[in-house]
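Single chain ahead, by itself, as structure tokens, in the form predicted on its own.
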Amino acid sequence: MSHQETPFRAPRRLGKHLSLTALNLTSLGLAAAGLVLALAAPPAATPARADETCQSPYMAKITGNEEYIYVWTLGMEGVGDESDKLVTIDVRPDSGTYGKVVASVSVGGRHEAHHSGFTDDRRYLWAGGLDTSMIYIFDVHTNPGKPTLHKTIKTFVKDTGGAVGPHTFYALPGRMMITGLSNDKDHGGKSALVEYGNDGAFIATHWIPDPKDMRGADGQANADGYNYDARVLPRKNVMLSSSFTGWSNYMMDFGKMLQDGEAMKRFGKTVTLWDLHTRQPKQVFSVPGAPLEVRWAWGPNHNYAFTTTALTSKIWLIKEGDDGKWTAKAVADIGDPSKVPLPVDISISADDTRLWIDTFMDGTARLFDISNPEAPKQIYQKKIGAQLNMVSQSWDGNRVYFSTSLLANWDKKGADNEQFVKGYDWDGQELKHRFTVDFIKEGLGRAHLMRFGASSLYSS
């Protein structure tokens, strides 16, 4: 592997003594790394935290409430400017514009707009095109109110030798870890693992095993080289990386894709562990479905994490034994699979106790009991809308948001083509709704992913 000694910047609440290089961790080890890890993931009983979960633990965290919520947005032909965007709602709770779009910038063009993620000292979001592989940059510091483009990556496909459709963006020390979904050769779910410096320097390419090139992992059985999530455990130096399809399956309709034999034998089935620090793949599990978002549980001792197949709709547990060797099974299912629900994003609470899974074809969150991560439990669920996909929630866990756009030849016609992003608060019994934003009555287009911002981060 390619390493290049970038500066990680402490978050501001670490202090301003902490000094470490990407390099230095890579250096100092699983203790450097579980120090890091214990600072930048505080326990989940502190009430000021409010924070995103999914975030990486290499990350500068929120205090107090999340004040914006930066949306990375899908252009939509006959609606706006028809482009994509990163739009910016205010979810600060005194505000006079609380629950409303105070901020939007288009990129020009239509790119498939899917994934967004901050760089380490949070300065800086990245947001990618699964079509055209454009990887854009936003400084979200200056202004957190109203985030401008920064910088423009045009040559990812070059830069990776042969990797398309930046998916996760995904923050570690002085650089950014992003899944490619798909290649230039076929188009299909073949696909790798690639760094780029904060600066927007690419660094290097890590291709996902396949059966004829394993890169030392063993389960070749169960390989097949595709990509979608990526996740990280620093204090036992391991990383998940999950699988989905190619480029020529999540261009197509959505409808014809499902008459299509061949394209549904096109999705991937596996699940990756890999050595965190040297990126050495180490394990490939069968976890037959398309698993999607990979969680990791938060707690200083839970030594697990969680992903959902998307078309077999089953929860899937990777675990480490008391025996130190990793497996992967299901524990339960999501709805009824009969129906096919298709499972989308998922999101963890910080005490590990719960997890949220959105479905899309139905418009339902169903919440899930996770206290035995071995047996999980639906315990509530509600519909929010016609579709739905991506779930974000604060680390209090008091607050829910959800969006809707899955992909734009995936999304429903019609009438069920809702586009919106609906905020609630969160009791513990009941999700009661705060707020409505319709992307398309507001001419945005398709709210995809959601990301939190404060200005509480950079003030001095």
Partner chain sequence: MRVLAAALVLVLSAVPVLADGTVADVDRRALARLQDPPLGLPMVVPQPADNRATAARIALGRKLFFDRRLSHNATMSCAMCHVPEQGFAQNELATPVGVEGRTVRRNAPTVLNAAYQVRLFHDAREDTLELQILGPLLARNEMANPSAGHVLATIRAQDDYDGLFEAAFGEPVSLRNLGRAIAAWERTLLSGDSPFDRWRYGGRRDAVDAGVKRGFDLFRGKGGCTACHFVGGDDAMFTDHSLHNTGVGYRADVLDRRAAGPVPVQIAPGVVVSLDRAAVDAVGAPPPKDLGRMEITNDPDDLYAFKTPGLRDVALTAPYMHDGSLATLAAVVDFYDRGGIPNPNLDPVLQPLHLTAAEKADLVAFLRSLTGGNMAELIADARSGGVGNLTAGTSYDREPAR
Second form
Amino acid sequence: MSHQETPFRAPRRLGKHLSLTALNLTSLGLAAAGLVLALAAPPAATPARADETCQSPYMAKITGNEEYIYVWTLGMEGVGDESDKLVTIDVRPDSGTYGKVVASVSVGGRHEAHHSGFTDDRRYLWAGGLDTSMIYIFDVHTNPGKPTLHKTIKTFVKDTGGAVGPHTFYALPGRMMITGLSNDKDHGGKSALVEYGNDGAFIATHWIPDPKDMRGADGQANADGYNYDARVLPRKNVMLSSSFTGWSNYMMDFGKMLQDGEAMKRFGKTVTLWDLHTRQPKQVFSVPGAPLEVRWAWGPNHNYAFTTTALTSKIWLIKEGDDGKWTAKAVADIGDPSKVPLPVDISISADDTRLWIDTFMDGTARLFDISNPEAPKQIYQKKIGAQLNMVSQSWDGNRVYFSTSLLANWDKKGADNEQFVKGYDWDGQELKHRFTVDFIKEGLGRAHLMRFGASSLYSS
Amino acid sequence: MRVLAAALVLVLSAVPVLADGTVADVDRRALARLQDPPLGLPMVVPQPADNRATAARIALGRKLFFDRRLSHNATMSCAMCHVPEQGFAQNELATPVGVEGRTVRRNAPTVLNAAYQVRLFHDAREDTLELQILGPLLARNEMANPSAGHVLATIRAQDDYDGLFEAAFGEPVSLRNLGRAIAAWERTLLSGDSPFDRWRYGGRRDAVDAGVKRGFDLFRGKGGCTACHFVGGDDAMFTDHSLHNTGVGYRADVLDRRAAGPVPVQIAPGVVVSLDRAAVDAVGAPPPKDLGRMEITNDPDDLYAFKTPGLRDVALTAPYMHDGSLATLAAVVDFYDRGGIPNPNLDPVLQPLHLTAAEKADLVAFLRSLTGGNMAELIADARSGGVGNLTAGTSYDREPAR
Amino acid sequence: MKKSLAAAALGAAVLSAAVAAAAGAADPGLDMARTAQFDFDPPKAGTYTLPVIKPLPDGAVLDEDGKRRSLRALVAGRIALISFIYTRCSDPNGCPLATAVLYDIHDASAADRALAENLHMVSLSFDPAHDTPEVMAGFRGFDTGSGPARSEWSFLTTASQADLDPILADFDQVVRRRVDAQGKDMGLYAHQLRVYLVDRRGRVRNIYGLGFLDPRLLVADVHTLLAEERRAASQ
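Can you swap the form predicted on its own for the form predicted together with its partner chain?
Entire complex below, previous chain first.
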């Protein structure tokens, strides 16, 4: 028997001879981050770089410039319809409405709009409410310039057996990995990873290991059961989850919480390493001070990820050693940790040399050189506003977008409660302002997570 | 023993039964507690004439208590702030967080032994459990329902309540029956038979150690605690059901507002930083006023007066005081050792005590001996019915059609 | 094809032996070595669970003889791997990739009786206009009926776009015809690379895409389902 002549017969083990090197499989590591989307149109002769979750090279990608930014926006009392909404900003360079809001879909009511993520086929954007646990699924492919509400999942808590607060929406093939941040028994930090199918049907709940139920993982002395972000590196069959705090804290008035000694004891201090394929937790690392966003490096041999701790203001490196063992260690301070600058969102560049870090309290964007992941160094900073939370950059790193809202009750009060999305060009030296959308003046609310869209994704 | 067998039979014969012909064990045991409260509690559990407990009422009340759908946005049930595993109170916060994260001014009190409370809320503004529930259901910073009718409409809209009010009360859901059901279950949360009870009321000399015994002597003697935390000959609820100004309210409302120095904040285990107050104020709303009992009576003499809590299970219900401002029992003993906080309305019963360190430790040991021996049963009862959440999700993880 | 030297790597060898033992075969067949794209030792079959994702969608398909069949009936009674492809696809990271993975598993099944007996692989075209039953029969790169027993592998298409569309919709398989700047059909498709694992009772238990199509994982999953069946049978 022979099938050697078959043109489709690849040598055993696809990776050995089929060149996947240019297809950055670690792009999955940013699937739900909305960090890196735009890239130059690849000439036919050169291998394409997949953007974000576009797992098939046949799938249309954002080539050139991203066209739209979808901003998952918290409703704000006293502003507009006071409801959470998906706001679309036009960023087509030649458009007459560049830097302007071109669409807005209100979901009715406030749900603590927070993060969102595309399905793997990139036709839908899932957006969650940390408070009410509602999940809103927006159709972004029928008309990328005007998303519509496609479906609402109201039963997250019931479906999952008590997980509360859907946060990260992380695309895996045919399904969503979602982090829930709390639970329906005490609104504390006991929490879970949850999977839903792209059709909106519940699949599974995976509780984060805690000292009373380690679920087979090592690191009982570290474990706390808390959860925040999840990111995968399929090349190593691993997933990382980080840890924030439960509903009571993330919903509470920030100033009140800082003065509540009991509440301040209830923050995550762990990063958990999982077997991606089996969804089994393997090891719990001690990472004190609420590690939030997790970003895997992109390089094909870069077996490491970064996270930053919100309260202790440090960059942590989670890395596989030469012996195959994973470790976590603090590698740099962010600003002056004794002043609690509160690092929030981070964005890694496609070449693994730069990391943008927003610090909320001083409204400052900071750029770190992470060429040596063991010793990140801040090389640039710019005050963007009175407060600052999210940062998203284009694949080529030339465009960087910022937004303001952290959580409804954590945002600054009074005049410092600026709410905006600002677009900048980055020339390698300087952030150059391109546009500002004032979300209060526009009657929208608190600007949170930004995702990039483009009509080129859905046409040939 | 105080088993009232005849009464028990009467009650059981009147209760509805499960589909399989039995009363659920958990409800049977709850009724048994009402008939024969644990050691150290008053023999007769007060029940209003129009709300005698039945298994159906208890089961319905439990279900309502844990139903998050009863808040405006389906996030808060009674149990989110009265957490069974946290002494039916809330250990993780000084004061609760309500719908949309709104600030609640006062520490969540335990529901344990609420049956014996004469007046409810820290300012004693309500007098029956049946009526008490209306407060949290409608408070904008708690469960935030826009109206009483909205609450009833929410319950009517849930299939899983079909027939339950009819079975329990012979009539559909109403405000009256809602309050009666929840109160019926709450009354069964009877916690007693603590080491202290076994020693003091059970005659078991070895039930507590010498430190507890010394602590009890201090409690009754040098500490003067029984001036407000009453202890009877046959039972003890450790409260005078009255209100007092200890200075905690004054401190929060007057002294703390004047504070200008940095704020110590724990940012990780063992790591405390001093934050500029301006930085804290930038991200915080000003703390709400709290005048205590005076808000109810408009009587200046009631300024910063709050109700004396019972002390049963006090080791489980940290943090302490009406605003949750003291983290540990040791801190509470220190507070009273200093005679409270001076202010114009300070209750004269509070005086510096000059306790030694050993005496303070004994007092804490005594307070720790007040944890009910049947706590596991009460937690299991509370968790027996699950949590009410929005329903009708989709999952394919079930047997396929054959 | 013979086992590569790299498969002698310790961890892989241990796992290979385990798989071989489970299959009762002398030669594990599957190359268990790590690669640059799958730089890990796969989990041991049966040590984890695969949640139910959804019921297997059904639809009318055509087999290589042009006979109209129900997809669900066709795979009923065995564990299935279903791969959506079109034969004109020439991108090495597209359909050929999925087909290559199935080839590896097909090869492995010659030395793994459990795979040979219990696994049914399906390559289903989403290009019915071009991929007729004859084309699909020709696409098959091997003869049936000779050599050691292997997993059955069906090469299917549909009679029409009208038959195909509901299948794609139910599988949530995105396929879009590509047109050039003039709007002319390029004979190419933009699609989401997906392979579906279906248990014996007709429930989708895993979905693989680019970055996850490691034959070692797919085989481990099939054996995990077999272990689950054994556990259920013994209860």
